[in-house]
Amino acid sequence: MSYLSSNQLKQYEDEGFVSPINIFSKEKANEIRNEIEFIENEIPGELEEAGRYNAHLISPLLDEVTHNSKILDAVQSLIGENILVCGTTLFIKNPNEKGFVSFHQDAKYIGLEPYNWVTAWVAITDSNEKNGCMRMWSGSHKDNLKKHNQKFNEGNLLTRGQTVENVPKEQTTPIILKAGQMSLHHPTVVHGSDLNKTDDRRIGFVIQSYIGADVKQVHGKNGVQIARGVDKFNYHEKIRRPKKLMDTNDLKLKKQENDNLQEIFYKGSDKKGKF
């Protein structure tokens, strides 16, 4: 069992994140990268823009990551033994592209309440300050949700370009991960990331999020998978796991789930972004 240590629990409580946590080998990470790139080559556009969500529904390897027992042990330490998978996101920054993530809080638009949930950011490639790793504003999870400006700005990988202004960047912590490591972060910690200034892709696979069975979706509906324990609440429809790569019916399920997600992310907005 690889539950979080008392030091790791304290880091999460004090800072709003815990990192790095070793999950699998660099070789395994490379195998996963190859599967992602195989999907990109076989079905161009499938993992781009709003298609980057829920790739675990069409990829057995990403599904395997999502249900990895080491990840679930760590998550259980934070949200309890009944764990649901409520979506995943690929954050891919290609070299020389202007992709960045403005400082924001996940809980602002995602519609999951109460906040008994956590986001796992799994590094498929190394993630560091040169290639645009996440930066966390330590302790910011202890405040209420902050005002976010909706910028819909060029290069911003967030749905609405949602931005918390005046974040003291020099006080933020870079989340440096080796391929196969992960970080966990709280729904309300302020975080963002810079441009990739290297010659290789930076790939993060993000389980966004692992939720407790007591968590509702208040802006729409999400299909979920039971990752561990039981769901006595039944707030969400249960969806299947993939048995083979890029199955036709699984591709349809991914599309349906992503359409639902768009409704959630843009609820109350008169404008839509491409993510």
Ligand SMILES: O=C(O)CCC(=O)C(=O)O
Second form
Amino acid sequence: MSYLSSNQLKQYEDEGFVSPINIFSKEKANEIRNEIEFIENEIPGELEEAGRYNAHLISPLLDEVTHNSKILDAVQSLIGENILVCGTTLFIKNPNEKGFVSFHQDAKYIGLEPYNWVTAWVAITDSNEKNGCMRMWSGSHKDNLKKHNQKFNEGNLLTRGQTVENVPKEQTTPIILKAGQMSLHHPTVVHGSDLNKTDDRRIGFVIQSYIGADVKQVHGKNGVQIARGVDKFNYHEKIRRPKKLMDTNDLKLKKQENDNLQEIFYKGSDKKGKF
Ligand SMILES: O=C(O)CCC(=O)C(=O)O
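Could you switch over to the form predicted together with the ligand, since the one displayed so far is the form predicted on its own?
Zooming out: every chain and molecule, the one shown earlier first.
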């Protein structure tokens, strides 16, 4: 039986996302926030720019979220029982910083094919219209890949500032989440987010993405962890899960994985951004 209800499955099919889904308590979300902020304080810069990827490789609490059985039950309803984690991203918007995310489709530069994969956006803080929650262009996943302009623009939290132009923003749906809830979105749904206009941080921990074992990385090398089921395809190298916080070898693994990611994200581009 599917963990997602038939209405939720229909929402995903029709709109390209499903939200909100309760995962853990506000208290747990706070504990995770504290771990993120502890890392930021201990190793300044570790979670910034290209370091914002794959923090689950150095943080036992983020590893626990990545392998959370409720999240995996929901993901299984969409991509089947053999699930790999091929990366995570921290999308943090600090107050007084000009961070935003232009409208884009994840599938454009991520190199994961076929599209049997899904992204889980887990709210570590509340996420709402005031602090720049994601906005989804409902139904846009049905049109396949769209043209993206590469803007490399100031404040844009995407690698290339990749932008789908002329999205009817008033028709997009805000993904309002309480800390501890998540949304799931499709590889080709167009989405973005505005500035954080509050005086607290907005933190999203994004499993980007959960892929079926049948999904290849066509732009480079992606280390993966088995989250559930079996991997009879063996397309990717398996990487370990952390046993303690900020272990020296795990920090090296994170760096190596993130170097590989840079190759993937900037494949074919003669310009590089800071993420
Ligand atoms: O956190 C955001 O505002 C955008 C995140 C995003 O684009 C994604 O998770 O694919």
